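The data below hold one chain only, encoded as structure tokens and taken in the form predicted on its own.
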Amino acid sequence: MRDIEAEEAGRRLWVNRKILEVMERYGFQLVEPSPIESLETLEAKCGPSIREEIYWFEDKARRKLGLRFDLTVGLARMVASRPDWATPLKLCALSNMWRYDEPQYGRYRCFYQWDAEIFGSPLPEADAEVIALSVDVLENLGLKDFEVRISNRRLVEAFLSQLGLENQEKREAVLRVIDKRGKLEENRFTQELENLNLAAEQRNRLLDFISIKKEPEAALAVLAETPWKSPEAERGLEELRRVVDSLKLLGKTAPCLLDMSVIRGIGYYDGVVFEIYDRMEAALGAVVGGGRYDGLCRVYGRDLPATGTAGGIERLLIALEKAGSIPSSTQAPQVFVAAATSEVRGKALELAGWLRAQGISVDYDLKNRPLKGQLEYADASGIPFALVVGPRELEKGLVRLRDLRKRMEAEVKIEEVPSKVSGVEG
């Protein structure tokens, strides 16, 4: 865990600020479900072998607790204890949370998400939504070089079966495995596959289909011709052509590409799955994730379908850096009104009320420091603007605006001064 100081925070008001532009574009509305749960309410998502990974207590009253680890298990709670509210619900949420793992690249014990749920819908539309959420998002923030990798999970259990997997917990052996295709090379990929006694043609099979990688339509017309079972897997087919049929008339289908290797590791999973990668940062893993999970809500008490999407904020900071896309400062004022003398130290005060009540934001000196001191105090503070407050200029109704990006100053009228610095991002 560490600290977060005032050129990071201010990256991430701006980080978020975006992101929730796009949430209330679309309907969704901010909550913040609680930052401890109960321990029963944290293992219903993932099961006992979650303690490992969460930071767990017994408060005074020997209750099990534990530090929430994601967002979407105290959002499925909140609604599930609620059947009051009307359905579809679209809730996100923005904060932070605690994971007992190792620190890694772009992620911390401590860290931040964004998450947007749709609970009550159990149409793909719904998922194409998310998905259409999490590209404009992106979009929002200025990150534009990034693929959408779509896939099905009903769909590759349904493969997994027809390979002759009927066993759940074989199955899910083998999914652990694809997750991790990714971080693996191909040699040691293939080997943990033997390692769970595939024989060779399953194994063959297998990477043939979670090779299927390509743009929608192409993508379908291949999984089209598998010669499919069940009704399980139509149904999984079915539903990733509705997404992309979703996804054309939203406009989203430029940066998706149908991926069979993508199914997310976290078993409750049970539809409609995508990952979002950074094509310039691809180390950093996905800066989006999400998908279908129809039974969790059920494991809370409600049986309510439900599907979402969720990114770290961490990893899209990184992300943003290295495209260039935010702003290297955005908690510095807009303005700084410095006093050339002391006897003009008043209207200096007057001159920063009357500027805030415009809705510029302002600072001013608090340490009596002469004019030279005011003026290098706010350079290095990377405020943009200076007024200089001086009895001459103030005898004429002006001050003298300085721009200490540019170094250039110029005398302007007091009534002008809010339309010559409004609008100056940090």
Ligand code: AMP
The other form holds:
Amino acid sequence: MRDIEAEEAGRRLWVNRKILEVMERYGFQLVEPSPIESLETLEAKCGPSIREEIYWFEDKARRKLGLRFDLTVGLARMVASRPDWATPLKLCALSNMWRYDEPQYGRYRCFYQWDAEIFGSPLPEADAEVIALSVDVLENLGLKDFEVRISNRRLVEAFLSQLGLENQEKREAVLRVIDKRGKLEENRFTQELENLNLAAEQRNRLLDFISIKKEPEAALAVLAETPWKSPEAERGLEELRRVVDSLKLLGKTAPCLLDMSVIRGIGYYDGVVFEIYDRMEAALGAVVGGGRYDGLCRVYGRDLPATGTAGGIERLLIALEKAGSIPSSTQAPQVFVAAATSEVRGKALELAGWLRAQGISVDYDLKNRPLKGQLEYADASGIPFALVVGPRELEKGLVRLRDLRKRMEAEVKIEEVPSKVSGVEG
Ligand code: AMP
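Moving from the form predicted on its own to the form predicted together with the named molecule:
Then the entire complex follows, led off by the chain already shown.
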């Protein structure tokens, strides 16, 4: 875990605002679930094995508690406890979480996510809505070259049953191997499937299936040719068709592919799932991930279908820096009001207050420095304008406005200062 310094905090603020703007545009309401949950809540869906991956402890009252590892669990628990909230309910959150992950490139033990969930809609149109939102979030940030990989856990599981894997535990073991596929060498992948007693024919058919990765219409055509044998498979395919149709209507198919190798770990997902990758920085892993988890709210006492999306802020920051689409610093104030002599310090303060009331961010000297020192400080702090308040100019209702970047100075009327300095970021 690390400290976040001003420069980075400024970039995060810019990113968070861009994300919140889109979530608001889609009609999601911002909430924040508790950072600490009972261990039981955190284990409810994935079982005690989750203890290996999270921070948990006993408090002074000997209650077993844990730090949240995502926002979805808390949101689901929160919604389940409020049967008075009408559905469908669109909730979003943006905050930090903790995982006992091995720290590496793009993987930290404390990190931030933006998250948006729709509770109470069983329709594939709701899955399309969270995918469309995710695409808009990335576009609003200026990311252009990314790929949305969409699949359906229901269809993949139906395929495994059709392969003869009737046992749920075995299917889950195979899903886990598929999920690791990107990180495994080809022969290691085959080896792991062999270890699970999959015959050569089963392995080949599975490999063909999870290799389907095409533009939505082309993939649907290939999937339609498969002789599906169960209502679950038909339902899974129909859900994908409807997601694709809705994305088309929302104008969001361009970055989308159907990719049958997307599983999203074992966790709580049970329907349409997706991951988004930055093509420029594939080593980062997914920048966004999400899907349907109709069974999760039930474990907290309310049977509610749900679907959602979440993206890591740190990974976005890395991707945006590579793409050069993030302002370098946004935290410096717009103006530094400098007093040329000690007699006009009071006037400088008065001006600072007046400019702040006009909505302009302002700083001034808090160390009684001479004018030169004040200007050096303003320059080193990345403040774009200095307003030099001098006794002679004041008599004429003027101040000297110095553009610290262009190294230019002009006398301006005090009333004109707000219009001259606004719109320029630090
Ligand atoms: P998940 O909740 O695991 O589906 O993750 C959702 C998103 O959070 C991923 O797509 C990543 O962008 C990000 N993420 C997950 N784990 C980490 C981590 N340890 N450090 C930083 N970002 C992460």
